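We begin with a single chain expressed as structure tokens, specifically the form predicted alone.
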Amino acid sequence: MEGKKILISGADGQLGKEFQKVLAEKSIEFFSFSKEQMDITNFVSVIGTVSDVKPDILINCAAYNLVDEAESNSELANEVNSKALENLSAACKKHNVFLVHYSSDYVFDGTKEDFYNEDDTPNPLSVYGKSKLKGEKIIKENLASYLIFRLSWVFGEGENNLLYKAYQSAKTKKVLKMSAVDVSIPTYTEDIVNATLLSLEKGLKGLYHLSSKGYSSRYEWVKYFMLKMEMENIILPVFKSEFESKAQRPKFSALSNNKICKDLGIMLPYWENAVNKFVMACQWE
């Protein structure tokens, strides 16, 4: 990564914030832009920023991740998760910039009853999942080389993740109800950033699944987190029918990380160990 210049879009999100933190620690040159500074749905904004910065690598952390809201706001979800990739791909192609993009486990329908690998056929159930899959296809159609990472249940610094919301609820509620039905893999932003940077150093290209090891329901995830936070709330497992949900979610969308671990020569942590690191770094009040 020495001598490389990185441009980060979606700087205000939890993944964008983690990239800025890690890159600063590693003294890697980077430029980060929020939606207001670089709107990826606006081609003029994208091409102007890329032309000015002249990065070697563009890491797109911008995304529309409101899964339920996407059902009634499909136009915005598709603008950000799909059509914006035409702008990013065009700008990267024109200025010879390597594009890194993040997709989702929700491109699968959850019927496999096993870990999904990169060769499995996607079949998204929701507007959100469909928009993420379209984004992948746009990149593949427009660029010869790129990195696409499919992620699952991302958590890190910020308020847009289940652990933060559960922690806030636990301050006023003794009992928290969590779905014990949907299963995937909680994945920590720090691990995503480190694996991404190592992938760039080693020259990886193409599509990879990037997740922790193991698997978990939301109930198991939050229960473990609360235990590590030494909070005495009661966490009850319930069917997801108890929650109002507009979007259909896959029942088992756990991603196999065997390919990336093999190509990088590393072992990604189990999700419990990732939560342990997160708790140690937590500065919530």
Ligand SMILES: NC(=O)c1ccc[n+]([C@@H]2O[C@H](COP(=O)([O-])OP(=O)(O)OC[C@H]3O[C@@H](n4cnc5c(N)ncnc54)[C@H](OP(=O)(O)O)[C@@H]3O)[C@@H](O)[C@H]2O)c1
Contents of the next structure:
Amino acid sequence: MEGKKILISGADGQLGKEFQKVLAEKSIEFFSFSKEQMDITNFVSVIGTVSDVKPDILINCAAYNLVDEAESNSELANEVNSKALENLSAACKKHNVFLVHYSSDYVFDGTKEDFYNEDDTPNPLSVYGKSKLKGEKIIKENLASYLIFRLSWVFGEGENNLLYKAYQSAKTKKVLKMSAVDVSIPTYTEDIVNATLLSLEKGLKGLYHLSSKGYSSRYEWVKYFMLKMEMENIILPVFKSEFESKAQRPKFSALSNNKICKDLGIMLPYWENAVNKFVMACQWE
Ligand SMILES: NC(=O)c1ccc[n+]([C@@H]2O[C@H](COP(=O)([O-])OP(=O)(O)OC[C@H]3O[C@@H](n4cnc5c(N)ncnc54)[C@H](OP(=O)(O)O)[C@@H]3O)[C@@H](O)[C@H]2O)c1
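Switching from the form predicted alone: structure of the form predicted in complex with this ligand?
Now the full complex is given, and it begins with the chain already shown.
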């Protein structure tokens, strides 16, 4: 990574913030842009910023992540998660920039009853999942080399994650009800950033699943987090329709991280250990 210049889009999101923290700590040169500073749906904004900054690598942390809202706002979800990848791909191609992009476990339908690997056939159930899959396809069609990481249940210092929402609710409610229906893998932004940077250092290319080890429901995840935060709320599992949501979610969309671990020669932590690390670093009030 020495001598490389990085451009980060979607800098105000949870992953964008973690990249800025880690890159600053490692003294790697980077330029970060929020939605207001570089709207990835705006071709002129994207091409102008890329030609001004002239980065070696563009890490796209921007996304429309509101899974339920996307059902009634499919136009915006598709603009940000699919069509904007045409802008980013074109700018990267023109200026010879290596693109790193993030997708989702929601490209799968959850019927496999095993961990999903990179060769499994996607079949998204929701507008969000379809828009993320289309974004992947646009990159593959337009660029010869790139990195796409599929992630699941991302958590970190940002506020757009279940742990933050549960933490805020826990201030006013003794009992929190959490879904025990869907199962996936909570994955810590710090682990995502470190694995991404190592992948870039080692010259990895293509599609990878990037998640912690293990698997959990939202109920197990929040219960474990509350325990580690020494909060005395009661966390109750909910097994059915109480949480009926607009978007259909896969029942078991846990991603296998075997390929990335093998190619990087690393172990990714069990999600419980990732939560432990986060609790030690957590600054929420
Ligand atoms: N969060 C998860 O559980 C999860 C799970 C699987 C995969 N992923 C993927 O992981 C990546 C990082 O997610 P995250 O959790 O860091 O997301 P996040 O916290 O929601 O951050 C996304 C950022 O993108 C910005 N953005 C939205 N539209 C934009 C546009 N047109 N141009 C530029 N920026 C725009 C958002 O700004 P506003 O907030 O102002 O709109 C926000 O700051 C995304 O690709 C996401 O799809 C996330």
